[in-house]
Amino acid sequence: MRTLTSQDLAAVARVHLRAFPSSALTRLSGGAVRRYYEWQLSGPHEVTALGAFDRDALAGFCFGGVFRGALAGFLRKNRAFLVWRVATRPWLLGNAIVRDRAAVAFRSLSKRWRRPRRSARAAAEPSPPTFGVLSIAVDPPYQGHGVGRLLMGAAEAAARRSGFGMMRLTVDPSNVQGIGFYTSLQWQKLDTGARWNGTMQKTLIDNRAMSS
């Protein structure tokens, strides 16, 4: 287990591409999964990228962190090249996945256009902080084998190292197997009051303790 650096960005892409083959992003290219990552090690974020090798070989990552326009900030410095795989491939307009990633992305950017004020109250009151779980892969090859139990537990020591209190990541709602491992670690569904749309979290810092 170590630290991921640009020199990863290869193998990060390419067991991004076997672990995740339906996946919008995979759909525009190997390209396409490399610019993502490398915004998530290069941009505003505090990131903490870690890759479980068996030798030499990636067999797993997880990127998590603080991400500050994780979409946004991807969509704004790649928007030529996504344009232009787009539009060299007008059939990906026809897959249900590219479209609903499509309306997240431009609900993504329109966000970053239209930032709220915040109230005086929220100001004064800021949220606790939370680390997230933005991407955890690992190779077909070595599904199975606790490599993803591993990364989870390693994204888990650095949020308690950096003072985090709580934890959170999204799923698919329909992923049963992948809500399954979550549940297996303790995470937990946020309940929203509507219907669920995938929050899990995970709370490190015991209150008891704190008020003990």
Ligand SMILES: CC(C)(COP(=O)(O)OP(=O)(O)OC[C@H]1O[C@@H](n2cnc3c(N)ncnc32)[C@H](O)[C@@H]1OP(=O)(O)O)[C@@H](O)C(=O)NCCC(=O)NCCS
Second form
Amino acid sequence: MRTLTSQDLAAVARVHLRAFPSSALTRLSGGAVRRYYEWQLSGPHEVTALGAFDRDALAGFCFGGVFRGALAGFLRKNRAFLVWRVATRPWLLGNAIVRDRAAVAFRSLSKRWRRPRRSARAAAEPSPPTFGVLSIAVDPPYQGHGVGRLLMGAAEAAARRSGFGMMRLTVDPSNVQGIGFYTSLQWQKLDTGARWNGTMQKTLIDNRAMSS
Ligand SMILES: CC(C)(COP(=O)(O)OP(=O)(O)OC[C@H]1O[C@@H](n2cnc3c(N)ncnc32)[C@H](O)[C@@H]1OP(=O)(O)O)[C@@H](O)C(=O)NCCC(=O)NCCS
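Please could you give me the other form, the form predicted together with this ligand, since above is the form predicted alone?
Up next: the whole complex, starting with the chain shown before.
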């Protein structure tokens, strides 16, 4: 297990393409996937990027930390590339997943452009800092052998070391495999009203507090 650098981005993209074969990013291209993770390494984030290796081969990765514009920044930085990808592959817009992600992307950008109304700003409570898990993926031949557990354990250890009391992530509510994995690692679904939006969280209990 080691920290990932820009040298590992091609391998990260390869694992993402295989682990998420139907994601919108995958459908756009391997280049789009590589650029997405490049932004997570180079943007204004506090990122913990971990890779699990089998000799020299990347078996899985986890990107976690505090992200500032993980999606909106990626879209802004790569808008010419992304517009070109879609313009040269208009049939992509016929795909429901791509359309859904494009809508999320548009909302993410417009949210940053719109200033919150005064009343909303006043009502907003400062939320405690949480360690977000942006993405975790294991190359299919390595799945089911404990690599995901190892990666999540290392991400959790990094979060604890940095003093976070809470971890949070968003999973596609239809990703039964992912939800089963998180649940087995004691993550809980966050109650988001009538229709669960895929947010899960895990409280990090301070072991020192437990033992004193
Ligand atoms: C989800 C994923 C990261 C899990 O990694 P993995 O290496 O296969 O998982 P592990 O072998 O470490 O399993 C860890 C635990 O999760 C449980 N688990 C894994 N997949 C599960 C599933 N489909 N249903 C229920 N539990 C599951 C295992 O039983 C194991 O618990 P145990 O150690 O008590 O037996 C991996 O399968 C993957 O990359 N999937 C595709 C991408 C994805 O969905 N990512 C997560 C959502 S963003």
